[in-house]
Partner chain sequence: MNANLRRNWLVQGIASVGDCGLFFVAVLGALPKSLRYWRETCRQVWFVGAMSLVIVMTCGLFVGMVMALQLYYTLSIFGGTAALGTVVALSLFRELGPVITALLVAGRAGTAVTAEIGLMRATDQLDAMGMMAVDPLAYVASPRFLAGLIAMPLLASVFNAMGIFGGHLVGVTWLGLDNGTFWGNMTSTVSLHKDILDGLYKSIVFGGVVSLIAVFQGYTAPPTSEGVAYSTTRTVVFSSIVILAFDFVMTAFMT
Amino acid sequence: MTVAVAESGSPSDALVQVRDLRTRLGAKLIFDGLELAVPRGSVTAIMGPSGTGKTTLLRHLTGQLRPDAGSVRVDGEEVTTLSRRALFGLRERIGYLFQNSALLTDFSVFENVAFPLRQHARLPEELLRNIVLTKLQAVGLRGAARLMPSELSGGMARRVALARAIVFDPMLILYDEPFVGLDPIALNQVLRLIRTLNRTLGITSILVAHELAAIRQVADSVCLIANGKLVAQGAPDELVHQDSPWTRQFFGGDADGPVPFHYPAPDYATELGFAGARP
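Output only this chain's structure, taking the form predicted alone.
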């Protein structure tokens, strides 16, 4: 069945462009001609069944993983062919929010946010201090600068990680499951931060997430990936009501459909040794 996929913007207004991406990890085909584009200044959600390569896509965008074939362009640069030096330069313009926040447990909140600056920039201590406090202020945690990660709630840790992700004023932020484990208050705080930072700093955001209710509040568009391809794309509210087997199964939560419940396996009766047996 052919599934209609909405256009995601012309090349001139796309910060991220993926064309004919093909990736195999071991015996598993992850991407089989994936095509998508992310407009500048947008909040785009990448959704799909587990194991379809959503986090793998983020790794392609940062050059951590090279595809077997295809093109991955970020801000006009072909990531698949960048030199090591150029790739590091690109990564400094990309913020990354990890699913578990990935805070350094032996460092204070202040030093966690300061860490990228200390590693990649030679700044006077006063300037570094002002930058860090500005980022903590942006996420509402300037008063927590001296706390240790063990003293933070899950939502606070996620916000500290977000402050660290924006410390270089990136053009693009990649969020890997940013809503996992958050209570409703912390979730709404993170949602507000994502939207506010996108608007005030002109950032482009890509979110890998499964929480449809949260995505409907924050995302401009959703890219639904399955079977190695982009199977649906559009505004969240549009996709929920789109009449395709992919959107019906994923957003309806059906156990079976285009994505089967059973993992491919030999014939059940044959494997149990019952082939040819009489009932």
Given for the second form:
Amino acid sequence: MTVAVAESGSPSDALVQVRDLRTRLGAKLIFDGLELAVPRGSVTAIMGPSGTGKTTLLRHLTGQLRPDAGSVRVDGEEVTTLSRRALFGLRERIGYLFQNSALLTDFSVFENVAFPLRQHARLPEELLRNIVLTKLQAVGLRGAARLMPSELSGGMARRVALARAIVFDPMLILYDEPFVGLDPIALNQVLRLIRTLNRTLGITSILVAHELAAIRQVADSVCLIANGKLVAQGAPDELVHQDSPWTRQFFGGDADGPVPFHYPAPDYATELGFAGARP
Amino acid sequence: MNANLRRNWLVQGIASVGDCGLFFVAVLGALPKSLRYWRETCRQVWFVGAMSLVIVMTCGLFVGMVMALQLYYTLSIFGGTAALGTVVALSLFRELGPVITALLVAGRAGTAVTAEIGLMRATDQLDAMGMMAVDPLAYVASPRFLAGLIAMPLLASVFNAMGIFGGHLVGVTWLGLDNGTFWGNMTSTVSLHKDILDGLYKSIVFGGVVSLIAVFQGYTAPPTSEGVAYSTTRTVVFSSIVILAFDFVMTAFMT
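Can you return the structure of this protein in the form predicted in complex with the partner chain rather than the form predicted alone?
Below is the entire complex, every chain and molecule, led by the chain shown above.
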């Protein structure tokens, strides 16, 4: 089987460098020697079938989860061996958009976005207010600053979480499913925001997403992960037309291919009790 | 129950106690950093303390009234009703005040703390704090632990005061015991060091135990609705057992 992995930046200009990553969660092998490099200043999309470990990879990058083996370097720092203090220092330079937004439910929209600033930067209240309102304006929710998270729709909560993730203008932003629940207008604005942050501030972005059309608009490269490894990597348009079994099945949406659609199970007919009736 | 299952339960129980001990050390380690979040600590003292006042005052009043009724009857058999104030006060200060207050706080505030932290875990709020380089142990766990330590002796004192008031209502106002006898015997017998302070020490320990169990159960709750529900129940069950067990041990050392 051919693995269509193209070179994506040498280790020297890579902000994120993953080498021989091995992770097992319970009985399931998630990563089996994953290799990945994300160039500084790029927008990289991580794609792959459900349950393949995309969110787990983001958790490795931020030190929320330690791998069984392998190396994870972010901005030259080995995340797997960092002390708690050093890890928190690194995280101050990383923005993270959670899959379910993870807004602090006791705080208003404004206070949610202001939270990282209040904790780490001693800014005058006026300046802090302006920064927060600027970020909320960028996601179109300046008018919702006084609302509580319980008053927001799923898409609005995601946009608030996005404003919070970018409030510190980090060097790296990790987006876990950023496009879920967004209406076409909000989706377009969020895509534009990701691209603007990347172009104007040079922020490196890693997106975990399934929306191919959105990814084609925003990502410089796509990393396709399956069976615990990087199976294909390249520009979105190239990858879609690449003739490998992985890309054909994934982008074609076929049930048959190297990625099984069905979770491992005993024979269907036997389980239904029809096995004996077969001629 | 077979031997394997029993051994498994035993191992799990010991492992949980060990985990709770390690968590306690981590919370203590985060205490200096949590002083930065003193507003959060004040908010939690308000939540654990002030919001528990109604239940603590009401229960204290009725416990004092019931005690006075029962003890008046018992003491009257021996002709010792003059000691009613003393016995009510000693029972409250030394035992009932700290123990019942701790049980009430475990039921009211402990469960709420567990559910709150458990839901924060289930909705990734704790992870989000960690990702914003804010230590959830310092921001969430330690202020709640501190709040329990601070609020419990204050609540126990309020419980005792209401209990004595209840005892006075029944003994003096209702049953006709002499007011001077009630207060005079009490003040001449109850010792500040041996009775009142020992009770306060107990309530401080109970405050630490209840808040530690509540925070630990919330922090380690499985991120499901069932998991949070079980953890909340465990907070009440474990707190009640540990309070009564600690009470026995501390009483044995203090008498």
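Numbering follows the first chain given and starts at 1. In this text, rigid core is short for the largest set of C-alphas that superpose within 1.5 Å between two forms. Quick caveat, the model's predicted, so the values are computed rather than measured.
Hinge assignment between these two forms, options Ala226, Gly95, Leu34, Leu58: the residue at the boundary between rigid parts is Gly95.
Domain motion between these two forms: the smaller of two rigid parts turns 15° against the larger, based on C-alpha superpositions.
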